[in-house]
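Just one chain follows, in the form predicted alone, and it is written as structure tokens.
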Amino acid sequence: MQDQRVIIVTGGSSGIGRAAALRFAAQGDKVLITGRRPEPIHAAAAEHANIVGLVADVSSPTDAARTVAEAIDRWGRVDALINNAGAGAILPLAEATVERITDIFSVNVIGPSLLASAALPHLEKTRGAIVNVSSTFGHKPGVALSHYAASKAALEHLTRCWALELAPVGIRVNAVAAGPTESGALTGMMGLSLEQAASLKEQERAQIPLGRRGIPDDIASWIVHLVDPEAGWMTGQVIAIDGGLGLS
């Protein structure tokens, strides 16, 4: 019988992270989800017996180590790290400040790096996998998205560099570049009003060749597949899942 796998999913209380956690849990994996707010984390963890929630901030060095330690203390191993938690803002260059730029990069670049480093010895034991969640705007420019886009471009190149560095110890590293997805990010992470979010959604639908915004499962299914042994000869890749938006 194959050992039960242990998966860490950051930003697992909603959207893509929640959908991925539920998919992993449904196939029998043990899943540790993290997030900053207790109520959504506890609510998501209650959706499946295989999911455990932990209140943690990916940008915190101590929380990165604490997250990995929680998985090891509970289940004794880590098979995959899903760096899904993200930060962003509609941020024109004229309004950029050190604090706002640092907030974005601390979650999108520093956080995944700290978590991957903390998980590394355990992933080496299981010949595990890392999946980073990027964005179409990691490779497509966007007005007032420069710092968010730059942070995702950095995450994509971290993916390629880590894939080379960790291949000798059997750890695969890939990324998914998600297009606009129905996840509440516009009114949450991006800070838009309901009216602004509705207007932007219509603009995005008009630009997406397949004619719709994504749903979390569109992305989550690829995250789960990239962890699966069937993808065992795949590393260093950034898979765009965006309805063709990156082509437009």
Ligand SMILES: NC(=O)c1ccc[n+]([C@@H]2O[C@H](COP(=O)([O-])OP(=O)(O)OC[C@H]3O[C@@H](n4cnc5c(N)ncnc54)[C@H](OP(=O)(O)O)[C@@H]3O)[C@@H](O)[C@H]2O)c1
Contents of the next structure:
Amino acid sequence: MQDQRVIIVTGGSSGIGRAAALRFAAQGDKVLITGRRPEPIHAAAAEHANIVGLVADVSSPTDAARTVAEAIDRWGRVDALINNAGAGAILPLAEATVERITDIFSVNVIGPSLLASAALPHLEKTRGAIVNVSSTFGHKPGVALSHYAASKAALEHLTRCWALELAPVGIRVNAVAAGPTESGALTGMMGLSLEQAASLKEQERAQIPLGRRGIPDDIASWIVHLVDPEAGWMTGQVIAIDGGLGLS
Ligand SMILES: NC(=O)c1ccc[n+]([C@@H]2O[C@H](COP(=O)([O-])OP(=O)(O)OC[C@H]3O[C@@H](n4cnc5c(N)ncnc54)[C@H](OP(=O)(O)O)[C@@H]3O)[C@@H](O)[C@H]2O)c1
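Alt. form predicted together with the ligand, vs. the form predicted alone above:
Every chain and every other molecule in the complex is listed next, the one we just looked at coming first.
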């Protein structure tokens, strides 16, 4: 029988991260989820006995080592790191400030890098996997999205560089690039009002060739598959799961 695997999912209390955590847990993996707010973390952890929550902020440099240490202290191994937590903003260039740009890059680029670095010795032991969660806008330009888009473009290129660097030690690194997906993101990290979010959702739906926005499970199923041994010969790839938006 295969040993029980241990998966870290950042931003596991909502949306795509929560759906991925539930899928890993349902197939028997132990899952450590992180998030900044305790209540949603506790609520998500209560949904399955295999899920444990940790209040941790991806933008805090000390939380990367603390997150990996929590998984090791509990279960002694790490098989996969899912860099899912993200930050973004509708941010026209004229309104860009050092604080707003730094807020985005510290969650989308620096945090995933520090987490991957901290997890490295453990992933090497398990010949594990890293999955980074990018966006259609990691490779498609968007108005007033330049810093979010550039941070996801950086994450996509980190994916390819890490894949090459870590292949000799058996660690695979891939990314999913999600299209517009039902979650807390528009009113949460993008800071839109309910009315603004509803109008943007309708615009997005109209632009998506397959005619609908995604649901978290559309993305989560690919995250889980990329960790699976069946994807064992795949590394350095960015899979677009976006209803065809990236083609339009
Ligand atoms: N939904 C979309 O349309 C879409 C499209 C493309 C890409 N994505 C990407 O998908 C990922 C997940 O987004 P989602 O749509 O599922 O969003 P969501 O429903 O808002 O969930 C975000 C999760 O991340 C956590 N989080 C946010 N900032 C964090 C931080 N600094 N440290 C730790 N946890 C943090 C949130 O909890 P707390 O707020 O309590 O910290 C929450 O658990 C992001 O990387 C996003 O860029 C989403």
